[in-house]
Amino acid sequence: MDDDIADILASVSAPALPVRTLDLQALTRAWVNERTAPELLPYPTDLVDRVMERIGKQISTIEEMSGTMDPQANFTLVILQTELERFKFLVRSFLRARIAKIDTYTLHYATLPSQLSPLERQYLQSHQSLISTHYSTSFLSTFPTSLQKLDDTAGGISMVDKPDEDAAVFCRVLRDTGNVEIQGISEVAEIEMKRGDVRVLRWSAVKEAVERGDVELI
């Protein structure tokens, strides 16, 4: 009997979720994730740019239907135009987020490429270029040679600032990963993270699985 509803419940294939609906969730999911998390995630490329290819051909609809004077036509603008704004505000407050920690770690990133869009790449170069003029002109020019640097490691000890990998997150578990290390205060433990459990983590023992997809921020 259990085999004949296993069986059953096979062969019953869930609807297809659209494009458009499976990118909204998953733009959701990487602001949250970027938002909670205490440093950079890699940058979704495909995504955002399926996001704004999506977001110039909405604009160029809505634009055609503004001259018309049908009813049925208004009301599907309004729609249009609501769906809009959603994904601006998800993308402006994605990347907001993202340039925040480029502000508050620039050298540090500066040495991660990787993680940065081209764009950020270019900004986190113009934001530097100004940030060493100024302090160069404002008090490093009257130092030793030895002492401008920004990114000194002298006596073992770097002045550059980095994320806090250590930082408490909330998170869910979207698939199961099996265990998980967490450090205690004197001894190392193991937990099993299971779909659907919800914990407080430090950054470092999820950061794998947060990039895989199998746990999201909250």
Contents of the next structure:
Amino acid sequence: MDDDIADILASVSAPALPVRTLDLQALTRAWVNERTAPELLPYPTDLVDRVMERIGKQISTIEEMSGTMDPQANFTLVILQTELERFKFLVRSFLRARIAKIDTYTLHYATLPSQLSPLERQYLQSHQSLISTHYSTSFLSTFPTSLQKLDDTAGGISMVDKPDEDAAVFCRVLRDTGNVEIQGISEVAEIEMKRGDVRVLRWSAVKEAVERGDVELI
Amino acid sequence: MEVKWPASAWLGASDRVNLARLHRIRLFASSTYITPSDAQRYAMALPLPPGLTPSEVGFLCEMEQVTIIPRQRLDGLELLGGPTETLRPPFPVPLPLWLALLLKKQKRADISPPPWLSVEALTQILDFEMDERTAELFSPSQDLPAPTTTAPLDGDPYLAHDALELSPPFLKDAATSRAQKDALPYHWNELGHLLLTHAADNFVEPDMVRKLLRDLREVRMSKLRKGFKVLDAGAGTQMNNVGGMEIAEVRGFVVGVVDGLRKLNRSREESRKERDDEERENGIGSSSYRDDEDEDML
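For comparison with the form predicted on its own, would you give the structure of this protein in the form predicted in complex with the partner chain?
Let's see the whole complex now, leading with the same chain.
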């Protein structure tokens, strides 16, 4: 009786996608979000680790297959290599987008290490020290001591550049999330987000929804 | 050596800038005074503006599944993106578009065009788009299945599988032979273009389909352009059922306009926000602006 119910349930419910396909969807979404958002998003450590491991295994499989010169295996090799190149492009473009943001807003992200991976933190440190050494040796040492700071916040104006949090982004709503506040010129309005909506919104309005996965950037 | 900075060159619109600050390193490191547009900062690591380029949208589209009819046997492969089925001619099999195009180029398979990429379906959609009554809408896109996931719990990391809702290009049956016939999927433009370029012999009337795709593209782009009039600094413009390539085309313009409007209205918004905050703190009617000032002058 229990086996029958399990069989019926299994036949009725849709088969779950394999973990690899879900990882591909997650990596693609991470890539598009990172390329579109003005700010650095949290680093998906587990996802990237899994993907890099699989890529490494695939590379060794390809190297083994390159040994045999069987024509049928040759074509399979071409397919595997093409797919590997696609994955490598995704990972590389994702990492480059993040590094570009770290480069542009170095001092800002130095105060937010939780968004970065350990390697990115190392990169940030060395980038920061290189830049400040360069500035000191070129002209900063000639300035009076009180004016030599790069991250001064006195006087109400901070010298540290922040990414523009109100930049416009295109987004698609994946789950009904309720209302989102938008700042109009003369008033503050609330709009409802329904599944399937495509909107142009300020990043600050959708940031939390994107991190939760209710909204994706396109 | 004494360095003199001409004050007029660096004073911005804000009069809160302290003159002493003008001698600071901020002149070199800050975007507010030096770079021509503070909307875009191009770094060497990725010298592209935010948002996907059309080629990247094309790359994304190549992950869509299409149905192929194999001509040769091929064993199922364990790809990085998931396992593929064994190819046994002549049974149709769904495969990602990049793999289908590869097989087609090597003449090992034929791609079967999705139902919405036929003359009848496109003519019907084009009639809908050109109808005056739908001047402000795009034709409806394919039906979305109900969401299968819910919002993540607090401890879940960003992009955890449990909270990952599928979206194009991974929606089921957007371009396979079981796709919906009367609606265009998100990547309709790129899919149509790629299939017509590489698999034109698998179409019934490729020239007609090409012409219809071109017409559709023109009608939809003109609708998008008409929608530019309602672009607002507060954003929130809705454009449901728009396609991927269309967004890539107008992204630069729309983002520039919305950001520009926001900057122009920034001072007005800030003063409104200050007024709202004051009212909230002290109760309504406490703002210093007096409505009856004009009457007093009489």
